[in-house]
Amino acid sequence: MGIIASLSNFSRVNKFYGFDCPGCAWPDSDSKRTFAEFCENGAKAIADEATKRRAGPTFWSKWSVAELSKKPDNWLNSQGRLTHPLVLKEGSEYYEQLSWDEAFNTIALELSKLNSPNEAIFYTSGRTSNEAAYLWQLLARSFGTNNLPDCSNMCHESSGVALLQSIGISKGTVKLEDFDKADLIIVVGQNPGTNHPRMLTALRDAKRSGASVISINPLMETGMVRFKHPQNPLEVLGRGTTISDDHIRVRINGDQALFRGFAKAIISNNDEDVDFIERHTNGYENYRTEVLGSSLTEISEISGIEQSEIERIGGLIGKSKSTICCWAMGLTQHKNSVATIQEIANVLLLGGHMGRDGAGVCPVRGHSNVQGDRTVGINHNPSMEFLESLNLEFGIEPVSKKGLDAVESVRVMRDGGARVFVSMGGNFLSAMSDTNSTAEGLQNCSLTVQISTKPNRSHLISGKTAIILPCLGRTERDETGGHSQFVTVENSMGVVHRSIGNRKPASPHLLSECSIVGGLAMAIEDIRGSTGIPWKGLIGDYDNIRESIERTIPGFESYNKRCRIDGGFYLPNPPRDNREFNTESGMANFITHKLQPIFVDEDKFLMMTIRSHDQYNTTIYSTNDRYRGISGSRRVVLMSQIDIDSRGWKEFQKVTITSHFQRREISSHAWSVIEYDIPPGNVATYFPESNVLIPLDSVADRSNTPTSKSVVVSIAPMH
């Protein structure tokens, strides 16, 4: 970025009058901000967006799509910011510059040719602001479809489905301040050091306040061992803070069984909060019967944890007065993810850890506004109440047919049932499971459109015609409508606050996401006729968007006033605020499931995908993974020394990985074996490189999330 730009950007990130870090959704303090309110990965995300390099029309005229397709992801990303709208015409090998009007008219014309609105898909990524996301869903529904897949479908959809049934809200129930009030924090299926580094500060402070921390993960992650705050010289020079008091090296997909074991210990020891259970819950007796009938021997076998250890940790949880349980995609991407998360909710309900200081559920989102996008309407299966509120506000007739989620979108595109795919942000090709099926689906489209800031793989595997629309980044000034605008976002703990970009845009030809949505909507109406939606007024002053959000979505009362308050405001959270549960029973529900283990033959492994430390979602900064001691390559498979030795293999040996699901096999070649501390029978590979191995039809029950954390594979040496 350069020295001056670096000082300017980093002095404003996560400040009350600055911009929200695009790195993750971890919350900031409600009342105070430090001088450097960001982590290493946030700094990388900001610098990546604010790079001085440009991928303008000259770049695209130099490189053909075929040539670019052979380049690695980190090379594509390093080429810099997009500067102009671009089109890849049918039959051409090169992207060409075009005007904004030409781009909007081309897209609108193609959409107008569809036989049904449901042949269009409107995808969005979690870094989109509340305002842009609200306009995006308004565009899709005014067009006549609920086809609004988003990145939630690939990650925390399981959390939302599970919690909504269990406690009546699809979000977490804790505030940042609760970490200082907890006496026990369980971090399961999550690697904060890489994916949410600022969370380590909260865990460090919790430890200093007397909390115990238990880490549950197949891998021992460095950040959960010892933490030195990088902005505190005394910590950097000293030993830092030990984070985990216990590390439970559970087998992949053994979490449901492990928490069932904890529940068995709590109930057997009579450590339940009887008053809470009687006053606030439903379904306890059925759950208790199922738990006491569960075999601890079976639980131990499935989880890979000794019975005595399960009973010991279960005893600690039972004695805790205030427990927080945090998780991320290590829990949400299995076939039994919904059941696993509901098992965790059951364990917390046993101890009354809802609506109590220092206690509750804490699903930690990765994208910086993925939770906000869902709150303001990015949902392929919206409630009728929300659709009716849009009808009242804008005169849009409710579209009752359920839309397509991410997996269903690929299926429908692949089978020829959708012809136009429009993406606001993200890198759908790389993010989705079953890369080859996803590519086939995109290539079947007549038109694919990507609203992006930098080159990525989704620009290269496209429909017959492809358009790239370059947008402003989070750090940049937005002067849409001739005056300074700001947007709002929602963090993992339900706080809505403003984000104000301050940097000069990378190109004078960039538009804000709100302006792009409005421009596209007006081009569509020029062909199909007016809907009566005041698009010009909405994008001319984002306060108008927020007023519409306020009138159509509960919890946003006095939106424009409250979002201007330093730190923003909390959205209503009945379980947290009042111990009220908006479920069918009117109470928190114990949801009873049978254990659903995945047993793998001796000649196969259970594979999970992971991220490196030098990566943000699908954006690869380098081929290094400093915290795991791996450098120079990402096509590696982490395997226990026991498994390597038992097969007579050697470290760094080249292998082929083949996934097995139902009758389908998918093979990927040229992976290197790396010895790592991981349970025998389990292996790990990097996302998104190994997405090709995750079958499209292998999904979580009820949430339809790809099972990226439990893929049955065989591994064979290459000859």
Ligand SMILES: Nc1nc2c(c(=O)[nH]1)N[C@H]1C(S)=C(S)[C@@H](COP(=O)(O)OP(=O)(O)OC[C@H]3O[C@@H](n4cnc5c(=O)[nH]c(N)nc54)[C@H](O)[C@@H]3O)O[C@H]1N2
The other form holds:
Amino acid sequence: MGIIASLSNFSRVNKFYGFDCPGCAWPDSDSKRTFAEFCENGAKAIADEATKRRAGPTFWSKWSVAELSKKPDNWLNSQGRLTHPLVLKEGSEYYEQLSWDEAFNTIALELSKLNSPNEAIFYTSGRTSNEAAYLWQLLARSFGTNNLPDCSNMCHESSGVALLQSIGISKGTVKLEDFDKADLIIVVGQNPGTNHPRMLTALRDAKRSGASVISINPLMETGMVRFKHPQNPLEVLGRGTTISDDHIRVRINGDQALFRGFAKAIISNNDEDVDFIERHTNGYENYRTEVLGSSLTEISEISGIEQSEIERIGGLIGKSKSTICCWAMGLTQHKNSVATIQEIANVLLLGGHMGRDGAGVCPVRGHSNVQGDRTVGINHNPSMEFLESLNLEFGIEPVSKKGLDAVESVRVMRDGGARVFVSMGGNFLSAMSDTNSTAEGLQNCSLTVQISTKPNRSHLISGKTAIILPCLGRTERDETGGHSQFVTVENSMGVVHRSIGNRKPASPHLLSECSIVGGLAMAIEDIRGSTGIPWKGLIGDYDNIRESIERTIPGFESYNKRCRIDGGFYLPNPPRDNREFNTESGMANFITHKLQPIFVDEDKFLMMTIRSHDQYNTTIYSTNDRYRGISGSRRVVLMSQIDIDSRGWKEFQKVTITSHFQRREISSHAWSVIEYDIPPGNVATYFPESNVLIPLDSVADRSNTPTSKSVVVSIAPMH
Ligand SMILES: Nc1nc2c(c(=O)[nH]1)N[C@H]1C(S)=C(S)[C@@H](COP(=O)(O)OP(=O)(O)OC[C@H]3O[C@@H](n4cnc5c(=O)[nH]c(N)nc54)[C@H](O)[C@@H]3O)O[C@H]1N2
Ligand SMILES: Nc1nc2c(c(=O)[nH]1)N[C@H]1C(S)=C(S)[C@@H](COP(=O)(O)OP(=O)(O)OC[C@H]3O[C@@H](n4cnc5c(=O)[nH]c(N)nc54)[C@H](O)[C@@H]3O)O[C@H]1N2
Ligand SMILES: [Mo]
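The form predicted in complex with the ligand, contrasted with the form predicted alone above:
Now the complete complex, all chains and molecules, led by this one.
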């Protein structure tokens, strides 16, 4: 990106009048916005979209799909922005240009040939705006299916399922300003230095206001140890602020036991908020009995943390007047994720840390609008109320049968039960678990369609016919309908605000995501007959989409007015706003679970798959992981010195990793062992390279999320 372009770009990131940073879902300050409300990794995400390189028709006619398949992910991504709609015809080796009309008609024709609407799958990735997401689910539902898997299924689904049952809302309950009011902030299973860098500023400020910060992680992540604010020169030059006061080096998947231990300390010290428990909760007695019956020896063994340490931290939590607990993928991608997150909710309920200033749960979302997408209806399992409101608004009769989530989609495609896969953003092939099964599923389809900004692997492993529809990115001007339009997004704390691109589009042939959905919907209706949905009017002025959202989804009153106010508006959050819990019991629920540890044989390891500093999910910027001091390769296994020594290996030993699940084994070769400070018995590899090892059927209970953070593996030297 040129220097002038970059200055004008960065001066508009996360400003009141600018675009929402596509880097992550961490909120911006409600009142003050300094010159640069972005971070190094947000800058990378923006520069990646704003690249001057183009992967146009000449590029696609030069390289066959087979040749492109041999190229690494970072090479594919670095070819630049897509410029034209493209088709890979059945039997052809090369993508070729086609017109938008031809593209829409080809897709509509294939969809109309299906035996049932449920043979189509509409995937969403969380960068999609509220407006595009709302139209997307409307397209799927008016077509006749709830097959709306999304990246949440692989991400925070466990948080949503757990919190909905515990506190009656599937989202977090804190605002950014609560960080300044908390006396204790626990960050568990999250690496904010890399994945939510602006969160470190909030943690630093919280510490200045007197809060303690505890990090719970098998790794001592650098951002938590030494943090330098990117826009504060003194801190850049100085030694940095230590963010974490206490670091608990939990074993992978030891968190449920650890929080049980904290609960035990709180109850044993009589530190509960009795008044809150009596007035606002349900199920306490049952939970108390279970906690007191849990053995501290067992808790200590599972978590890998000494009893005295568990009691000390439990004591701190018990004395805290306002605790916030933040988490991300380190908690959500395990078999017992829902139980673990409910254990955390229980611990916070014990102290009444819900609907109180400076306290609450804070699942930190990943994709910048993944939370908004859910709010506006991207959900394979929609509520009846929502479907009824769509019926009232549009006169369509949506089916109520639950649709497919991400894991089920792969299964059904693989077994021949779905034949068209259409993807609104994302990179399903690389992001999903069990890469080979996912590939098989996609290749079984008669048609796969990707609405994308840049080339990725999902364009190469495709159905018999494949179509790429290139769209505008967040940073670009959207003049759909002949006038300037903007979209809205919701951040991790429930603030809805506008996002306006300012850059010239990468190509004059790009369409906005909204107009792609509208164009596709109208092509389908040309064949199947009209549904009466006013697609033209909706995409002609996004205010019309927002009006429909307002009429069909609670909390969006005066949407068009309030989204134009600087900083946007908060969606209602009953637990936070007035200690109301919309559960069946009308109270916050203590949900009681047995401890569910994963037992790993002596000769095996528990593997987590994590992000490096230089990637955005499946988009790889380079092979470096600066904060962890790793460079030059991503096919590495982080392993403790003790485990390396006990096997008589040396660092850089080449190994084969084999995952074991039920009776299935999957092997992947040519990984290098690297010595790292990680609990013995635990190892780490990078996602997406290691996705091939995660068995499709290895999922979290109830949320069905792939267990990307707990894979049982054996590791053998390669000769
Ligand atoms: N730069 C950048 N920013 C991003 C992304 C990106 O790829 N790059 N991705 C975005 C997305 S979609 C998401 S969801 C978020 C992801 O943000 P994170 O959840 O921070 O990402 P991961 O790398 O998956 O890190 C998981 C962390 O959990 C720890 N962990 C793993 N297993 C366990 C466990 O059993 N217990 C505990 N306590 N900790 C564990 C790991 O050591 C690691 O520090 O980031 C978002 N932001
Ligand atoms: N093993 C393992 N697997 C994981 C995870 C893990 O921790 N471990 N994490 C999981 C998580 S948390 C997530 S969220 C998923 C991510 O899954 P996805 O969201 O499917 O993957 P991304 O890599 O974020 O998608 C990148 C692609 O999105 C397209 N894109 C970028 N910007 C835009 C835009 O503005 N519009 C459109 N239409 N397209 C755009 C580009 O073409 C780019 O190639 O992966 C999951 N997979
Ligand atoms: Mo995510």
